[in-house]
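Heads up, the chain below is alone and in the form predicted alone; it's given as structure tokens.
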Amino acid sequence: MYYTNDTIIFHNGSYVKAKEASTDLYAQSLHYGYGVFEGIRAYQTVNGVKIFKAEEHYERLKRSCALVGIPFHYSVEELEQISYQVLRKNNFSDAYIRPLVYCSPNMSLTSPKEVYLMICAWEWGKYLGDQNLRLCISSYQRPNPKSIRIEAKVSGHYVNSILATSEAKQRGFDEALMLDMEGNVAEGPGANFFLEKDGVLFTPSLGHILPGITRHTVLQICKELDIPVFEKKIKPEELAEADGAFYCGTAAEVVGIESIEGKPFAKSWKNTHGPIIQEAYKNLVLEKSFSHVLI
């Protein structure tokens, strides 16, 4: 699904076939989840193949490394150049790019002596599909921000996400909605959350969530389109009174939410701001103007 016999990746300074790449089974990242990664998308835009917000993603990758004590010395410019090379070598235009920083063999709970870089890409549709989602409230909370670096995109953190998504699917839902340790709405296992009420959008404030790059992009779109949006703590009880909601993330892009715990929203998706933002985001990543979008 992710690679073929001919797929090329960047691995520790060289471009190699994915099927020929290997790693050490004693790697600290494998045993303890001590590594960081990013999810980035490239699009065939009107101006050629472009990686959307590459600089912001690679700045976050470097920041994630710094936050958890993983030494990493590639520059943002080098990482961007490598990513475009991976796309060219695989003849990809619309693709998902996965950089992974992982650590050398080390069975002690200390920072690594050596760090490795892998960058791969594959053609991938929207992570959560094109249909509006049926969510459930997860029994798994987002981690306590005093126990981990919640703002870092760390590999091991995503065990929490796997548990939440697996539980949701076992219950017959499409995806989960997770609360924080204080019982407020936080985010999805791999996407940020926006709620609409009376023409105003609300999104959980920072502190207990990953500061998503797509989340920030949606905030910028709302500003440009004069859609009022506020960051605040959202109580679960507010979900029942909402007019609509959507998830956003690099892999998911912007996807509508149909219902939460089987309860649909007060308005249909087409009568909320969601489709407007969805279309504006699509135009933005394709480098098209979205000035024609009317509210």
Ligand code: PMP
Contents of the next structure:
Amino acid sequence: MYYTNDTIIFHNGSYVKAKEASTDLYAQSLHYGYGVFEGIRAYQTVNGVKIFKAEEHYERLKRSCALVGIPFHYSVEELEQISYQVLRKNNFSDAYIRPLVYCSPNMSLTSPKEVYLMICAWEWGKYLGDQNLRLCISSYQRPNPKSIRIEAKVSGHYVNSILATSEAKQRGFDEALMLDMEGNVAEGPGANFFLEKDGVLFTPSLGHILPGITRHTVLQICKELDIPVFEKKIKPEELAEADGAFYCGTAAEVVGIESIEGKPFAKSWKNTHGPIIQEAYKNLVLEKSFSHVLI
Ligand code: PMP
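Alongside the form predicted alone that was just displayed, please also present the structure of the form predicted together with the named molecule.
Shown next: the complete complex, the earlier chain at its head.
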């Protein structure tokens, strides 16, 4: 259940009950996936309820709209304020916030005349759970970046993610790992990928992946903790040689990977950098001090 009889959302300029909000079945986004969204988390921190990296998420929302030609005029500040209002009106602290920019009725393949905004939130735990993940290599590649704007978080792109996750579950795995059109390791259906070898971390370079805000945060954490990390093209053969790996994303946070196609890693999770980064990330979102993980 994402909402109850009392849940309040922001929809086109006002705060309304989710149950009473409606939209037009002729909306262009519904037919063609031509809409843009974000996935944001709010945490009950030691300093009160805080939306983690709200500015970065709303800048990406605006950039995504610009990249695919959806006119969208809210400022980052307005969007942040609305998000806090939605949390407050629902009395949420640990929550997932979902802004969606969608287009007015238009059956032609042209830019819309009107654009709508909804921001909703729901109380939500971890996306992928606490358990380390058993991944399979997806038969679905990440989309060709010359066919779409891969760096934009566009609704229609997520058909690719749904296909990959559904296939993984049907095959009895927890989640998929997707390659790009050149056969290099890309990312998960909703998370970025890091691999560890001989104490060094590697993550796929930008170009075929969503530039995740958590990926960026993990790169910063590594810098701070003096963990060497490099962005590069990762070949699937390197997976078999790796000591460990993890996924990261706003919803997933930092989650360990147990095996890929049934093959476990050379080291157990607790002997990799993974748990340290996981803890550092948790401390960061909860606005706790890093200090005890530095020992
Ligand atoms: N890749 C994809 C395809 C995603 O959908 C997400 C989730 N937004 C991520 C990576 C992680 O991005 P972020 O850290 O910004 O949530």
